[in-house]
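Below sits a lone chain in structure tokens, taken as the form predicted on its own.
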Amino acid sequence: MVLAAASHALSYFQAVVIGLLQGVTELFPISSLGHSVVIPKLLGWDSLAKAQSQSESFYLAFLVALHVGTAIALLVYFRKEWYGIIGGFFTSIAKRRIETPDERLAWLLVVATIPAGITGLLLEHELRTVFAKPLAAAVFLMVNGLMLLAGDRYRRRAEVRELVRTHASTESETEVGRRLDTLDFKESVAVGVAQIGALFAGISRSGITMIAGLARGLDHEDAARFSFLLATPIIFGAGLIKLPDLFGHLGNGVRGQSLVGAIAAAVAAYVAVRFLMSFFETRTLWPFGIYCLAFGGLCTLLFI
């Protein structure tokens, strides 16, 4: 009975749609969790929308596979960077000092991962059951839009420009920013703490970490790069921790859909990260901020 109920609750078509949605919105600064709550409601998939905020459900087991697919896509795209980062991590341990940019970046990622990792383990379940509901997600999407617009505006402030001038910097076609490996560990922790906001459905992990990076003088391209590198162990780790759910009773009847959805998420995420790394060479967060304000506002009116 459990098998039949679960298989009818999630079709392969829904799995592909949600997988593609997850792969794009996890990396675009528009909140994958918010969209995974709002879009099923808009499409009339009420059982999926309600399952998001339940303490246990087949849908949450399905989402585990999508997270793993997204993380694999990020690992593939940034494979050269991760090769240097992982090598730098172990080399710095062997030498007991940090000397190269790769070694420094490795430890910046380690210290930035800790705050969100611990908070996620402690509070993710509670926050999801309370806030992963269509109306709340729509409101937080508007909040996310305001933060994106404010973050872009703050990046132009005099104190941020001064911060860039006092550090080794890089220059793109449109923007001067400090080098990623010039961040200190307190700044990296601050970026990691910012990720905690993404536990609220509607607040984007990539968006909020980009804002934190921009506030410390990174240009948009390096802020995005650091955000995606930082997201990889968080997303992958969360997926691996919850993987037993997919192979337990919650995964009954949705394992095939989960595989198909994970493939769709991986393909969409790879295309999305290629697009965004090119996009942020010359452009800013404001289009995503406008989108979140408009879409979140429309959904709020529909769900009230």
The other form holds:
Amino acid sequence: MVLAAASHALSYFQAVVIGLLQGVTELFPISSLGHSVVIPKLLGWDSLAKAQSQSESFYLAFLVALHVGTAIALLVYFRKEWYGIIGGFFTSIAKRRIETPDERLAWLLVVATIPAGITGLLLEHELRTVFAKPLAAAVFLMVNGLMLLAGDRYRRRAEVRELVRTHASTESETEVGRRLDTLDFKESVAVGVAQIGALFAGISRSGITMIAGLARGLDHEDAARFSFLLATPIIFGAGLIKLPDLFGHLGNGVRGQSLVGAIAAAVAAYVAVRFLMSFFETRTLWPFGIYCLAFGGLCTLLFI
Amino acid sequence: MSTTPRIQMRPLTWLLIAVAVVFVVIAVVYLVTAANALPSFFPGHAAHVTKHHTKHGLAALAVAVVALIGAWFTTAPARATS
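To test you: the structure above is the form predicted on its own. What is the structure of the form predicted in complex with the partner chain?
Below, the chain from earlier opens the complete complex, with every other chain and molecule after it.
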């Protein structure tokens, strides 16, 4: 009975649509959680929209699979970086010193993951049940848009240019930025703390961490790279911790849809990260800021 | 001939080990004790809730691991100055 109810509540078509949406929006700085709340409501899939803010539902088990799919796509795309980072992590522990760029990047990621990791473990459930609702997500999408626009402007300020000037830098066609491995641990913690904002549906994890990276003088490409590397353990960890939900009673009737959705999310995420790494070589956060403001504003008007 | 010990226990090393031990104990308490049986000063204590706060336990365990790794780093011999 429960199995039949769950499989009727989520069709394979819906699984593919939401999987593609999750894969793209998790990495574009436009909030996957916000879109996964707002889009089902716009499409009239009310049972899915409501299931998000319930403390237990089949939809949360389904989302676990999508997160794992997205994280696998990120791991595959950045496989060379992760090979160096994981090697650097263990060699630094063996030596008890941080000397190479890979060792430094490994520890920058560890340090930046701790604040959001612990906050997520403790508060994710509470924040989701309170804020993962269409109107709140639409308002936070507008806030996200404003932050993206403000973050891009802040990158041009004199103090940020001074940060770039005083550190080893990289130069692209359009921008000079500080090298990623010149971030210090306090700055990395600041990026990690910023990531806590993404626990609110509508605030983008990649957007907020990119803004924090830009504010410390990284160029757009390195800010995006750091953001995606930082997202991988958090998304993967969140997925793994909740995997028992998928294999428990909550997953009854949606395991097939979850597999299909996860494959769709992985493909979409791989295409999205390829596109974005190329996009940020020459372009900025402005289009995403404008989109979030417009889409969030429109949804706010519709849901009021 | 004097040699620098390969592992130097500094005050910070002991402090981080103590922090790690405390958090391992906290993690074990969260993982094996239901919310209604937790000490009242523990976050998550609730008189009528019988589930375990597994996530709190994992968070405490993560802090313990980080503290232990930090302790390990502090044991590195000082760099020779040129």
